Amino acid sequence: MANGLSVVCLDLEGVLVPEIWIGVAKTTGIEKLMLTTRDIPDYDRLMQGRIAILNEHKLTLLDIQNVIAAIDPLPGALDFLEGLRAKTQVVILSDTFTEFARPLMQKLRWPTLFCNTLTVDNANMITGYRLRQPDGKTKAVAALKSIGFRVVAAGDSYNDVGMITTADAGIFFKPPASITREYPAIPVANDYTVFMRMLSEKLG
């Protein structure tokens, strides 16, 4: 096992669960919803889009958790993070929001998330959103670095590269080509047995 004082940040779409948006946008249709932080690494312009075109197809949060509720883990997936979280400690860092998350952590044994919150209207329908504070996930991993914990983060897209770059070691789990031309430095993961290797190397 790990030192205990060792934590691993994992971001959730793309290393444990499929892209809530793109499941969406596959069940309605709509194309546009397809754009993830991997197109667009502005994420208040990315959800500020989102949010404008579920309002004009009239899409609610209700719409949106009915989608999320037939999504499982990636295949793989329950297994790796039940073998890390008996190695170390494992904190999932999101940007997505607790109105949507909680089915998808009951598929995975309930991890512990951080995550952000959505505001929603009388009608059920998405107004804005309220993050848990500014570049959080770059900011939980500074937090418990200065507790004492040796941190070790992966994700696959832009808003991963600053907790993965802040903590003491990082990986990418199947980013695109484009993230890993930009930060070439950054070692890459491209399938789960692959993923606990390098993690297990980097706790100590």
Contents of the next structure:
Protein chains: 2
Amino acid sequence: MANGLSVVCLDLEGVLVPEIWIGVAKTTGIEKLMLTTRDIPDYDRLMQGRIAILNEHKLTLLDIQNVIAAIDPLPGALDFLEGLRAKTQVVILSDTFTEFARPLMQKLRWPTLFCNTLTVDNANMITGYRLRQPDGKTKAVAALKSIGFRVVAAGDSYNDVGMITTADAGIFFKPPASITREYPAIPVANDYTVFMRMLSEKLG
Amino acid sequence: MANGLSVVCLDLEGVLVPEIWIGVAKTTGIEKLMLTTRDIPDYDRLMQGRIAILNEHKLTLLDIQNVIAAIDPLPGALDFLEGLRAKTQVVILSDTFTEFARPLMQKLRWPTLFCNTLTVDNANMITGYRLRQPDGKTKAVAALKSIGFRVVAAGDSYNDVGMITTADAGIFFKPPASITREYPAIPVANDYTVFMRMLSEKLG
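Return the structure block for the form predicted together with a further copy of the same chain; the form predicted alone was the one displayed.
Next comes the full complex, and the chain you just saw is listed first.
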């Protein structure tokens, strides 16, 4: 059992739930929405492109929320997360939006989530997004360290590298081969059993 | 519904669960363990006294854990907390210890808890405690504000005043009369219905 002074910071999409935008792309049939931070590491460029596509196709926030409500956590994710929450504190750090995350958070039994918000016009069209702060995942890890926590961070993508290297220890979960080649020093877990064992070891 | 950029920081004992040490005092019959931060605002003085009493009575950590496992959350606390977690993010800030809190956290469905740890010797006697940092509740609120959150804090006792006054907004929940006289500017909720309404208003 880890002591009370540790926190695990987990990425959401690709670690506990499927990539939300890929789900939206599949249901709507809009192929350009298949792109993620794995493809375009510049998050603002990626998001402005997504918003333009939604407007072009006249898809409202409610349309997207209806798609997301049908998405389930990854197989085994809930058991993994419940096991981890019984061992230590968990904060999910995500670049997603409150408006998208809620049904998934309910299915994951309301873990704590630090993320962002969307801006929406009177016609329910998404007009933009509001980051809590630039590079929010990395800064959240730094803030948790600054108040006395040992922080272990894990994610699957380029936008997790900052928090992983800022944390006291970090792990990639099912990353694409391009990332593991680029960051060979960061250990990799490819299933929840190995992931839990590695996290427990790093919690100390 | 509050936006994704808000966090509610809640005290644990007196807000969601009964005072743990009072439960221990009642079960063990040791009257001196009835004292809390409501009586002795100097937390270190209070804790060193408690540890000395436990040692004097040869009570181990396991003895105390067995008492705590029989404590339930306050009536209505679980429903209140589940409702709040569906609206916004919640972090429980407590001066208690991981070793004591676990069974209560399980009954509250594993909300995120930032607290402290105990040190224990080979005979399972409590020898001391380790604060995550001095004034940890106040500093946790300040850290959450520093990463872009609007923070609303609530507690019942002297050791909550720092986090309440550091937060963007704060509430006392069922405080003793002595505290409300001393801090008349901090609004008071005396039941979970009013508490939820006041928190929702302050989340904006």
